[in-house]
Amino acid sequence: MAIIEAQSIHRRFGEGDLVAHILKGINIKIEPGEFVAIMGKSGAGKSTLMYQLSVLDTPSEGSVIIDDVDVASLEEHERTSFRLRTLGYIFQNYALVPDLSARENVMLPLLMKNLSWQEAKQVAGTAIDSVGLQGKYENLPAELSGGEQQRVAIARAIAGKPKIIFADEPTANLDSVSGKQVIDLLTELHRSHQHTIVMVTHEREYATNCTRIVDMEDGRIVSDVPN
């Protein structure tokens, strides 16, 4: 059974003559354990689609069902709780809190899930170790390279054991070496833990290890094939 099912998704922004119709009737199913790359040129609608699938935005029309939950039926506080419980996020700008250490950044969503400080600290340390940043627990984001900051973001995404990880252009701000390290890390997470991963990228080489490639153009899916 699909872990994500989106039906007839439309997303419009603006009003009247200024409406921008970004998504135009998207239908997509994603099965548990898939590593899906959503690709397309700038403006194709790939990040907008990911925001609908990841419950960070609400479609203008259509439905999104995740893990058997119709997310449109949830109140805002229920959506927040659902995201925290079920989903993990990796953004292109890392989205780390600058005044918190690497470990504290990873602890933050764990504390929001009501883990004790000591338990959150232990889980965060294990997650940071798993992304190869042993000894960087107390570093502030400004004391880390871009690649290291993104690895902290990955640690934060996986620490709570989400059912689905969403990665929006996770290599966009990285050099080629750091970008490959991040993709290799996501690939290993998928292979070793069978995480369901949905990744937006415009770099075809970074989709090599994905199990499926979805190509978008002008707000529509134009190709959806196994890789």
Second form
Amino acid sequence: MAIIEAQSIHRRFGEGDLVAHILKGINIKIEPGEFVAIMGKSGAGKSTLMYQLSVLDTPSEGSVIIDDVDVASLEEHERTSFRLRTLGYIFQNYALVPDLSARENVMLPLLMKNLSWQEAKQVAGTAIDSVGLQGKYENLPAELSGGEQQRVAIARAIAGKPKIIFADEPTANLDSVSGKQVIDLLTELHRSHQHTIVMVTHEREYATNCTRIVDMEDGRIVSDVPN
Amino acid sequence: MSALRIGLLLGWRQIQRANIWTTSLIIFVMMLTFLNLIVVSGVLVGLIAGAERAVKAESLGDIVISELDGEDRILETEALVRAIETYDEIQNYSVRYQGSAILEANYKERRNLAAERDIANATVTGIDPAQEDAMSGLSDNLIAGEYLNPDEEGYILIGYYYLEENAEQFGDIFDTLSNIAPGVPVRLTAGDVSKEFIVKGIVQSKVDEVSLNTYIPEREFRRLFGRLNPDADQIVIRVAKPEQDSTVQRGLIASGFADYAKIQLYEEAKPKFITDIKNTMNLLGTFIGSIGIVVASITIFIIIFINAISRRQQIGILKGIGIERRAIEIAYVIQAAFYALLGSALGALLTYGFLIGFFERNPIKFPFSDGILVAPPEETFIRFVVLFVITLVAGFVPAWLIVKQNTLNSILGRK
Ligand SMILES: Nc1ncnc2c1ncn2[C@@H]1O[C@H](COP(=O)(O)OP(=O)(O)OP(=O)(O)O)[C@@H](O)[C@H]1O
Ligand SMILES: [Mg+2]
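Having seen the form predicted on its own, could you give me the form predicted together with its partner chain?
Time for the whole complex; same chain goes first.
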């Protein structure tokens, strides 16, 4: 039973003569426990596809069913709640709240899920430990390196035990050493917890541990093979 | 509930990490707004309150007894005074006789009988000098000469408005006399009876009832006006503690004196126009203060707008990871609340800790009043609530405008 099932999705921007057809009929099924790398040249439509699959955008055409829910039918606040409960995100630019400590950043989605303050604190601490940042609970994002910030973002994404983790070029802003660490971390998460991960990346090298590689070109999937 | 917690966390941390000078400046603006709202109308109302306070102290006291409608005098005055004497709550009282007479000066120097006489229509008040002084501190209002001596006859105190040299100050609206000074003889004529008095002193007060009055001992008054019956025109009473006024009023009414005289508290006896002016001043002050509120709410709007727009991407990401809009809006409303609360608290501290006492010690000098600052706590609280609610709205609206934008567009910085 697929956890994500996208059927002939199209995404167009603009209207009339200026319409840009970015996704041109994408069909993809992702099974639980897969670690999928989406690859392709810049402008191929990787990010755009990921936004459709992760309930951040709505396709112009086609349907996306995630965990048995037809997400197109959800109201805005239901989509927000769906993202909170089912999905985890790792954005390219760390995306932490600068005023909150590392641990408070990780606590945010947990508090939103109605965990008590103490529970949230504890779960967040464990998540931060698991990304190798013991002792950095109280650091503000500005007091962490780029790689460390991205690892806090990963802790935030996994702390709530989402069913699927989305990562759009999580290494783009990192040097190769930190980038490697982040990829190793995701690999480890996938291996030990059987997380479903969908990751966009440019670098073939970073995709070596993925279970499946999807190649895109000009808004279409041109190859989709197990790794 | 969880939205509130996250809102508090986000809002409070933003306040904590904000630039201390910017925060101080915003709080300062809020404090000025609060002061503008409280102090401007407080001073305007205080002008009238100062005048009222003087009337109460120097003229009317806490309880005012006057003739019933349709009567000339307070009936059974002697019995009433005996009753008054029995109240421990009463600190002082004064029985007053009032009439109007022609006051004439410079008649001895007048050679030419065809020339105009130097006269004025004057109010004459007959008093027991010691009693009146204890009640209204009349002797404190002397600006020349001396106070009436209880054992002497033939002396008069004259209010300063009757002196010619002061006439132009008041646009010449009263009759005045020239060359009035202590020791000068004047003549009072009531009906057919005339009597000469020597000016003993000149009294001046911001209360017109004192400055536009003349005082002679009660015995001489009754002789001059032919008032054989001891019934008086006005009895004013001061109680030891302000809240005792209604106790005494009720007591006197219960003893049946309401059949002989009108027994009113100061509040009931004071002229209605005072209340009207006070309300007008209050309205004017509130209006001026409201302009301040508008300015403050625009300030808060801009501050929160800039704050939120500069965090638009962050707001998008929060929504992206599943944080409710409500939580993010609360974060900004909390900041607005913080500014309003702290600003108002400082303003209240300044008002009640310093300004009221300061104006009490250094009243604003006006011709008709020593202006004080009036800020009744209940009214201040209501105004604070208005300021607070408007500030919250001013914080909420820009947050709402930005938080409601499309999540992905916010994250990607697109229009
Ligand atoms: N809102 C939009 N309006 C118009 N065109 C858009 C919009 N969003 C994306 N595009 C276009 O869609 C195409 C695909 O964009 P997308 O971000 O998905 O590419 P990508 O494969 O992620 O590239 P990169 O590797 O550079 O991140 C680009 O040509 C981009 O200009
Ligand atoms: Mg991209």
